[in-house]
Amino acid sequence: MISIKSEREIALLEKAGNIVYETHKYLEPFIKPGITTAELDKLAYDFILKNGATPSFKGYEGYPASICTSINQEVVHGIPSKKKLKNGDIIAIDIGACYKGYHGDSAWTYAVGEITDEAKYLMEHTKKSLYIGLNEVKPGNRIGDIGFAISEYATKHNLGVIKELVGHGVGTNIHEEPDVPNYGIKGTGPVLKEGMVIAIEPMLTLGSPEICILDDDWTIETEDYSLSAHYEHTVVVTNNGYKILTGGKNGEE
């Protein structure tokens, strides 16, 4: 069941947002050659305690740290280790926070160091392609409408849309219904409604986008090793469109 949010928790919500937000910026600084991403975890999870929240994917169905850090290849759930960042490598570093309950969920893409023209492509088009999606949010429209329109963009510029792993509803639970694919048909799936609280997070490849997981049952990677990318905001949808949760007070990035 799709649930509507009230403005009490609409406002619980975006300060678990805001949260995910102000640990996305604490942790850029950070990433370098030469840190871990254990390191990074340890920052994160120390950063979101003293902000009054906890990490939403800590113990999440066994999940063993507080975020996730996808490199390179690695698509999602990648587990911080003492695998230290090199020169050239992309990271996908996924945040949740609950506050009170409510979450916030956001996912950005970073560079280390000086990295290909080929990376830069794809980060900044699976970028856009989430500005691209947001820009279906508003009530009337569909969640097929939002797939599509990333879809659209991805294929356009030569990039694999990854089908299995989709946003998602948030509240309560990090992940609640309904599902959000980047892919889909326009004017199908679920009616969006004001107060509404969706993650649209498009995960792009620069190959194939077909993906398979490694032993440890969590990280997902690209089965031709090619680079991937991934960006996430948490909205909720307002009377005319929508606002970002997981953009800091004023909305920005």
Ligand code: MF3
Contents of the next structure:
Amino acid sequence: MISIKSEREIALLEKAGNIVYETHKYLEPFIKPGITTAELDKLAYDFILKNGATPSFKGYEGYPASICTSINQEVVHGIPSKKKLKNGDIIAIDIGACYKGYHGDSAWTYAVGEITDEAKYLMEHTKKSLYIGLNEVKPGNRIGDIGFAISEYATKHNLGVIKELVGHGVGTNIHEEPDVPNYGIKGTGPVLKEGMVIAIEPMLTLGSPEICILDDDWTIETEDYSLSAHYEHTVVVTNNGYKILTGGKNGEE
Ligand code: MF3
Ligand code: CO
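The form predicted in complex with the named molecule is what I want next, because the block you gave corresponds to the form predicted alone; please supply it.
Zooming out: every chain and molecule, the one shown earlier first.
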């Protein structure tokens, strides 16, 4: 069952989403060569608590940190550690916050210092693919329309689409129905209805889309070690489209 959220619930989801957005903005100036991912995690933890929320990921299925920090060939679920960021890295930071029982979930990829043109290309088109997917979000469209649009765009730009990891519904649980794959067939899957809340999160690669999981049982990376980027927003389906919940109070992305 895909739940339809009430106006009260959407307001709380938006508050949670806004805290996620503010946490991204707070971290951004710290994303520089020399900082460790554990330091970023601590900054995020303190910031989320200060804003009256709790980090959604901490303890989720035993996840040990507040945010996920996935560097270069790492796709998702990188665990913050003593490893320092280096000039030329790209880092996907995934943040979840829970406010009064409701979650927000958003990931963004950042450049560390000066990055290659290839890395810029990957980031630019992965971000664009998120908006291409969002463009399909309106009542009457189906989940398959979103994935179709994302994978068509990615393929056209020679980027690999990771299929094992998907977006999801969001509410009083960080992961709810439905699954929102980044590939699909137009006109298939659950029908979108006003009040549904979903997270769309394309993960694209410069090389092969095959992935493997590391010995820490969390970090997922590309099998061929190619760079990967990840962008995610939580959105609510409105009467004629969607509204981003994990943006700024004045509609900033
Ligand atoms: N945003 C991530 C996702 O949707 C959630 C991370 S789950 C955690 O997959 F377990 F790593 F916390
Ligand atoms: Co997510």
